[in-house]
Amino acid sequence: MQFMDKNFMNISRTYKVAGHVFRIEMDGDCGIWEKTSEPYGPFETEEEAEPSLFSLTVGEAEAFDRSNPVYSNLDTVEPGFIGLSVYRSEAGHHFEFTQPMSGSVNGRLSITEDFSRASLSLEGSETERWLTFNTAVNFCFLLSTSCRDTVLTHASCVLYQGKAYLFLGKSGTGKSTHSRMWMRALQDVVLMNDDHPVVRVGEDGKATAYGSPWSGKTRCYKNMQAPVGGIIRISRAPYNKARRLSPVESYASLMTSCSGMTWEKALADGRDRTIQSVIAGVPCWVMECLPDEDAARVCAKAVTERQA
């Protein structure tokens, strides 16, 4: 649903991801709306009456005090990734985004203490503004859901036999490759998301995986959901072998692949509670494997037979 504000000529749209509703408002001529149609379009909703998790206004971000920095990755950020500086004030959280292409700050985001309202200013090229906008929306979602039984995972996720399977691992270890192997070796496998699927624990204690607008380099933006059947960490090896993880191992495996603001105790505690709820009902595995179709068959057999 969208409408034009007669005073500011802004467009407002409402989205629903993993059952959480949020709104974005910005100038209709800013050049970003056109880019949102593919990743965000499948999640657009007309549920305007439903309370929103947060609202983000793109325009002029509120000025904030930089005397209380709490985090920066500018000295450690990998080449090609957005740099981040975080500040805290009585008003809430404040972020500055540094683009890898220019090395300069091109985005400033402020979000209130209760995470309900955010403002974002953008500078730079069209590509830089889009990348920072997408990152800022992701951050707003992450902050707003941290204490709502929801985690944003860094994983590749497939749908198989009615259940979602998440493949974890460091960048370059073969998460996406393993998903592709499942799709080649097995029947009726669907890629749900290839970078940031969302996992939410319901009131019944069961974990459900959802597609999201954030799928990395793979253009896979599916508004779909499925109960989580298993969480598998991919590890390179000269053989194919699946091993069930203990509860402690399961927690460590999932925790390292869940986004979170660990310097904020309340947010970190919320993430940890959700992770514990997830592993209480979902079997976790490590898959030592080659990047081949046999690895997919071995993995699928292990995780589905164990459930049966």
The other form holds:
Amino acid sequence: MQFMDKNFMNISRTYKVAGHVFRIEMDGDCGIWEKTSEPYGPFETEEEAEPSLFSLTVGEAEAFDRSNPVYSNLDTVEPGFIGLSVYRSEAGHHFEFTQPMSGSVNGRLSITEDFSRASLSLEGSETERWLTFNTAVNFCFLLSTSCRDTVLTHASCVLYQGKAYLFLGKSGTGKSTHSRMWMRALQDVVLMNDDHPVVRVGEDGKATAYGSPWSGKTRCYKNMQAPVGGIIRISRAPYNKARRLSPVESYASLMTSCSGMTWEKALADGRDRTIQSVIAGVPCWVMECLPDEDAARVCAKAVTERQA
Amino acid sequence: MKIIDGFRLRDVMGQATVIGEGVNQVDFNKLITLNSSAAYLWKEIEGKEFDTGTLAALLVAEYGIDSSLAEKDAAAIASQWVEAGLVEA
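Please could you give me the other form, the form predicted together with the partner chain, since above is the form predicted on its own?
Below is the entire complex, every chain and molecule, led by the chain shown above.
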């Protein structure tokens, strides 16, 4: 009977991140909803229209064709991180997430070729299901925005004097620390996001940074935006010095910090277009620095003076 | 020789640049810029089997240089590409 359908109690919520709208649908009783409230809550929107990006349904995912494996990081994934296997079929893209603890697959995500519809099935403890859910939503966002003048960056991002500054660097280089040094050493600095701020190029060609529901270990889920004032790669050194990057260096710097399934040519082309648009208008720097407040002052002076 | 699958030549702000975008280049964390003659050769041999003779002939055809100089340049560029991990023997 129709009213006994197991999806009967599904509820859906709509979110807007960097101006892109997506919808999530899952069982109203699912414990994951509660966990979404802090990171995703600030991005919830009342918009009724069809999402511009994707709709993700959490429940029973359809079985998918595993005959064409494309990529797997199971041999190289660092301990404690979710493992990933990617498959391709005519229906679209398929992902299997492997839990770091148990080593077993606890999530299966399928996304249509045009990235507009996704389905996700989850297993395991509530914490495991939440972590995989969060990763899956992040993937859906990354894929569906790849060709929409948008990049999901790996950066720490602060707001200062009306502009957003992104700090890039490998994990452990001190991106977050550098943000904290800005907050200590300078007036009115706000942390926008500490792991995955989004950068989107508008129709006017200008790059804007946005907060997102993905902020790593720091619980900083601010729904805010600001024009990008500078993109700064953090490099550890025994001194503090800022150097402006050449166009190719700028491209290399930003590219390294923008995720993407670039083996799909259309997605690589989309990322390439966005990165070139961003660096055409935004000064990029490398900041060789110590983890101290003087580093923040030296950096801020260099990156704000340039624009004055 | 052959270009390793997944490397793409792009125009980055006016500079010919090779970028590793394939599944196997997930950890290839660098860009390689090419001068105009190297970019010309790359476009010509993309997706094909080639050897230094192929490159030398292309250089002679495009720039009208004599073949002994072309062979020297071709050998140099082929070994650079192999060393940079862009080309497999």
